[in-house]
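Next comes just one chain, in structure tokens: the form predicted alone.
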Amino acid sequence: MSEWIDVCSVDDLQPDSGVCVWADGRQIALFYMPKEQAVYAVDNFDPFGKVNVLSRGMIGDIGGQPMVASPLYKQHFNLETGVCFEDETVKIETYGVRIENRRVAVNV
């Protein structure tokens, strides 16, 4: 069963960058893309580097699809689906995000 968990204020988000939050016993990377008016939430764990670092990755897009590049080995993960662009057999968890009353909640 999934639930919405309040994780931070909108003011805690960094434009065009990531932050890491703790929710339901796991690290979740939040990415705020103001030009697209979008916030994405994915697991912070890099399955290639085997460490929690994705919140420190660079964000952008590949072919119009939002992505984060791992700061370690530079694999790119789709922020909407979690699928790795270089190896589609590898996927990270994605989470729903909502903003209400200037608070960010993640659906875990």
Given for the second form:
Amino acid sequence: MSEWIDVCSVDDLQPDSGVCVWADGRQIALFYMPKEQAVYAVDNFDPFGKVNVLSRGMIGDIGGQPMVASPLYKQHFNLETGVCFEDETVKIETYGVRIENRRVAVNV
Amino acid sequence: MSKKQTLVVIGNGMVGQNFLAGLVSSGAKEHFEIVVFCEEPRPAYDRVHLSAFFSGKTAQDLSMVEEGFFEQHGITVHLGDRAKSIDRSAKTVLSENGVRIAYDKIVLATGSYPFVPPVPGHERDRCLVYRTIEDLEAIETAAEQSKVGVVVGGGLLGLEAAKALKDLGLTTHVVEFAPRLMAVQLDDGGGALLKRKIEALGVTVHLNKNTTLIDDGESCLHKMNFAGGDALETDLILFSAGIRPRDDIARDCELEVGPRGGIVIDNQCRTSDPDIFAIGECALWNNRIFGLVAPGYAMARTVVSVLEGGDNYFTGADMSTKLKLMGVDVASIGDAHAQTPGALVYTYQNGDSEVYKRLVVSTDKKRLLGAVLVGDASGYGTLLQYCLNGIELPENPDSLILPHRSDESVGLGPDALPMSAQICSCHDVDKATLCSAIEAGCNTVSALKSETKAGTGCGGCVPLMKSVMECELAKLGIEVSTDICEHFPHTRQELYHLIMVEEIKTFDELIEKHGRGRGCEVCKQAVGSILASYWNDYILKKEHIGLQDTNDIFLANMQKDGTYSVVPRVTGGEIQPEKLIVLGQVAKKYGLYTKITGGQRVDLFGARVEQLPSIWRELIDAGFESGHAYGKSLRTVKSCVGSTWCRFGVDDSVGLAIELENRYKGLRAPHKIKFAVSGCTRECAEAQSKDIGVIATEGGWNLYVCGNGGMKPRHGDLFATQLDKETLIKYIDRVLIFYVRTADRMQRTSVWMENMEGGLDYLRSVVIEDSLSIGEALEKQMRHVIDTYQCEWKTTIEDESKLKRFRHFVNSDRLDDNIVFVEERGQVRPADEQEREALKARKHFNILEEA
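Let me have the form predicted in complex with its partner chain next, following on from the form predicted alone.
Below: every chain and molecule of the assembly, starting with the one above.
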């Protein structure tokens, strides 16, 4: 059963960067790309370093696919699918995000 | 198994050592017990760069024998013990100390000795020669009591010696018997220009002078009386009038020697006794003595091959040379004097820019026979290849020495070179060797250097090596992309220029104009660093935040468990007790693990992101500022305690270190930058392993650049000597900004230097001689960085909106429960995965119990 949970205001997001929110007992990383009007939500847990740091990674694209680079060992994860670019067998969870009335909600 | 034979090597100079190194890496090593006699008290050292001894290099720096070489290869070495005689019938060698060795084979590498003309008075006090480190020490001592110095002999070594006297602060003269300088290598025109240039540097040159008597002077210790009746007064005389082969031991055992000296050898370097070989300057081949190291090395290779059972031959050697004499480029190739019958000569002389070039060409104008270059030797590599490989000359041979006023290229394409062409003469690397290394995957100059050793001797062949590499890669169809990443078709240096020229201030503007896509961590960080070093904006400005990696965003260093470490600046490693106490108190209060860093400061580990602002508030209140340990920027200036306390200190290294650290703190660069300052040549601060190293000497500061510790250590290059503080700082300003402007991303100064075309000489010309006329601009940019310095932590804690980021969750005050510590040796450390799970489970259990 999925549900939409209100997590923060748009002003809490960091343009071209990430933040971490607590939602339904989990840590979720939110990335905001204002030029594309896009917000992505993925697990904050780095499956390689095994620590909660992905929200502090740098974002951008690889071949047009939006990505985040782990701040620890620099693996790249696709923000839309969660799949790791360096190792396709590794995937992080992705979540739906929506913005209404300047509030951000994630689908968990 | 047959018994090993005994091989006695007499002499451990450059050639003798080169022979040993070749022998131990060959198959012949297994068959010989090796015994070495070395008359000097220390093993082989670099005699070619002997004058570097006066600009700060030590005997240790000049050594050519790796630590433990003899032990590792089981070689018995008798240092400071001269081989005195050879008994060929008993087959024994006897040394001065009475060591007697029965030999099967002998290699004579006794070298040469300086020729001192038999002028009456030549044995007076402070009349010296220039050959060994002991000679140099004697010169140094004699120079302390002298004001004027004379070098007798204007050849290659004599001019080197003159530089040494000048470096020692003496009024220097060169007295030459011949009508020109470097009579062997240069013609009249080249010699005349060299004389002018050297005199402009403050050395007086006297030609056509035959010294007939040395006696007491009036104003100086000596008076040198010349054949024409004139005289010159001086306190110190250095004889450098040529060399003579050390053949006495061979004469005494009746080996064949030449009428004017030299041990006669055949094409396999055998003397008249087939069990005895001779190599290097003591050997006479085809009636010639070779006074350079390269032919000596070629002889050494020949003997190694003969001992291995091979049939290599020594076939003579090219005596072409290129060198820098007191900063003047001089080169001589082949038949420089046009002695070949029918030779044609082309000469180009430019009085204004002080360049002299001469080509000697065969009658049919097809082959280059020789050349002389003074003032600009940049064409040396190309001309040498024409000469050595008999490559057909262009239709108008003079186009090779005339200045290019249009785009036409007259250089020799690397494709024209045969595979056998020797590219690096120091290490005898030919084009074929380079090509196979390139094919095997070496596609940078530094990879090629470490694979083949080419370009690691004098470095003169690096430009040619680079063009061979580029040409071969193109042929292999390998496109070497220098683009920084998929988002910009540019190198870091090009991006730097775009930002400078178009005054671009944000990443968005740059990617819109010159890139594509959304960027990535590679280009964003590089651009973030360029913007920071050029504009020196606060890096956490809204538009720059996305360009910083987590360390820069949180102004701390992320560790493996997601916590951060904090390193406040401790300039020069000097810290008052009060501040040391504060560090301890803060660490205790926040439960931080503390460790002393290699850069002489204290690292506090285990800070959660939300603790960082309060930790820093306390540190800043106590007078600390950011140490930039998180940035690609100046880290530390390490120092020894210096003359203030140390019995041996020559100058105040701590004072200078603090001044330098305060000057350059906050400078953003392509990679981290480390400095050190040592108060004397004992070098306790290890300055030669830093990007910028400064060492105090009696005469001022010596500056070393581009050193590196880490994975691939590199000693810094001695850049300039005996500087006053003002000049020192000017040079450092220029070197650093030039590095910031031109290096690749994540390229330390050491690799930057290795890849720089022209290397150290080029960097010197840009920084010291200002050859690009950018010196002032470089200093101005540094001034701007210094003037706009801010402590990033101070700026951050003063801005409430910036502190919002320092939370683990933006929507909750919870802490990250994945961060768990355990205790070890009285401090915390991150729990490993097992410990973490166990602790989390116990906590969960406790909560359930309480409920």
